[in-house]
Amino acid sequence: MKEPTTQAAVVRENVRLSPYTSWLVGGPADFLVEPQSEEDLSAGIAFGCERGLPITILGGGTNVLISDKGIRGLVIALKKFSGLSAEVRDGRLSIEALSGTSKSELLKTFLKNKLEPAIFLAGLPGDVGGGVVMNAGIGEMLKPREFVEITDAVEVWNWNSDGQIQKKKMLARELTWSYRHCEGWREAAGASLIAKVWMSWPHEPKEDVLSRVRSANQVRLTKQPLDMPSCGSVFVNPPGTSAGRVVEAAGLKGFAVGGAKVSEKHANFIVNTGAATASEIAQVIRHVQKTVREKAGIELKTEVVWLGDWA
């Protein structure tokens, strides 16, 4: 089938999703472009708004369950919506990224500079615009923790069905941060999403860091099952305590469902151990959920976003 075009890039249709995860699960998409400029997420945005499509946003794909029935529409994979460039100004090391740039090339640049924000950057998979998105962190009582006290700004993207585009910068005094969660750059009506992230930390390097970064790394190896398909942490950490101490104490350490498993590493990790579905990831989650619910009392909520049709 030939493929469409865009102005500026190529779409393809009915791509399977399951690659652009890290469990390596999720059905097709109708469309997929994934753009690698500017000019190609605008090219991409027209196509879909052009044709009546929905436009589904797809980041980093480590907090995300894809259905085994995939996505109707357009995806905008951001995978290679990359590059960032930094300065020291003012004191400060300020680091300019598109919101598709990897975490891992964030610490990289924090590291080079001997950085603190590295430390707690070593831990975190995905993009940097999903670091936004989610307020990204870790639960080591380090500074910083989290990704609002990394951000200076970020430049929203809003949309109508029209295909129409309108560029905003918000600094991040202006957003809604909370655990896990930032809000307040989305519209109330149309379509957005984060392009550009502006971040700084003071500029003031210690030699500890890439030591103390290798320390986190290697905890990291003997406490999380980092060598199968994971999303990282499935579930928020409840009020007072963590979602993997309650799970684990609620006895679903190595409950699975088909190739779905509750780590026995770490019991807020669900790992497929080699041909999971996603039907079977949720059939865990929910299981994991209502023992935890009968159990212990406690409503664990998801850090995942559940995307595609689950009806």
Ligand SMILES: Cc1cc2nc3c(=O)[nH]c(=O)nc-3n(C[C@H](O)[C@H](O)[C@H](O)COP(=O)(O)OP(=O)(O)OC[C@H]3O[C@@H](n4cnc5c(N)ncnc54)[C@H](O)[C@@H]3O)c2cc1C
Contents of the next structure:
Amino acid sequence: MKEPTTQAAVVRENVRLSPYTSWLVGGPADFLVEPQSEEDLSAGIAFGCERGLPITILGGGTNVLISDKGIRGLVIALKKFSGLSAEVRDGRLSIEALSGTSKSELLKTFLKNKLEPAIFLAGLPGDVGGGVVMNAGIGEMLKPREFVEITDAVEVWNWNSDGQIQKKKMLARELTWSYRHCEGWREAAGASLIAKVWMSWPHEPKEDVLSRVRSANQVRLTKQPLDMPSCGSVFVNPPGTSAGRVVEAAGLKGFAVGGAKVSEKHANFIVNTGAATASEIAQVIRHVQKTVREKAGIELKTEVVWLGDWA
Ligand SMILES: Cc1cc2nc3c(=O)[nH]c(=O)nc-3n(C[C@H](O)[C@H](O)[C@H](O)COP(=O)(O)OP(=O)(O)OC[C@H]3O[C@@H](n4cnc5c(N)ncnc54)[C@H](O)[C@@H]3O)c2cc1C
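Alt. form predicted together with this ligand, vs. the form predicted alone above:
The complete assembly is shown below, putting the previous chain first.
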């Protein structure tokens, strides 16, 4: 079949999304575009708007559960929309990154300069844009430990149904940041994305940054089931405790439906043991929520974002 093309990017039809997620599950997108430039991205948005398609944004796919039925409309996958530049200015390392730039690229830039943000970024998967949207970070009391502390500003693209795009620079302090969440940039669901992120940190090199990055990676290897597909922590920590502890206390380690299993190593991870479906992962999530509600009276909320057709 001939692939529809926009002015710049190629739009593919009926594309399986499982390879675009760290859980390796999820059905097809009706249409998928993978922009590599601002021109591609504008053309992708125009393609969706001209056909009246709902538009869904995918970053690194490391915090999403995509339905087995897939996602209707157009998915814009930003992984290839990447690139960063860095310079030392006014005593700070200032970085400008396209939102699809991987966090590991960002880590390398901080590491090259021996700066502390490299430590919390160690082992954090996904892209910079997803890092902002999820206010990704770690539980340990380090400084910095979350994206809110290193982000100065973002460039938001908003569009209307005619495909007219408005680009707006928003300062980090104009956004609403909370635990694993950032709001205030989105004008309307399905009609906004973060295209660029500006970050900075005092240029005060520390000699122990590399060894601390190595030990952070080592801790993850020891504590997390990194040998199996997952999306990291599935549940947000409830106030005053950790979700993993609560799930473990409810006796749910090892609970499985088909190929989806609560990890024996870390109870807040649900791993794909080989051939899990999104529906099996969803069943495990719901069973964990129900059991923890009944046994501990705690309402576990998912950190993972549910995308696609779950009706
Ligand atoms: C092994 C493993 C370990 C993990 N450890 C951690 C951890 O320690 N701490 C932590 O915070 N997270 C962790 N995560 C979860 C995940 O990596 C983070 O939440 C990450 O920041 C998500 O980024 P992403 O690019 O993959 O976003 P995605 O999963 O692709 O998207 C997440 C959400 O953001 C939206 N989105 C993504 N990019 C954009 C954009 N540019 N504009 C608008 N919307 C966008 C998507 O629509 C979706 O709603 C882990 C995941 C794995 C697999």
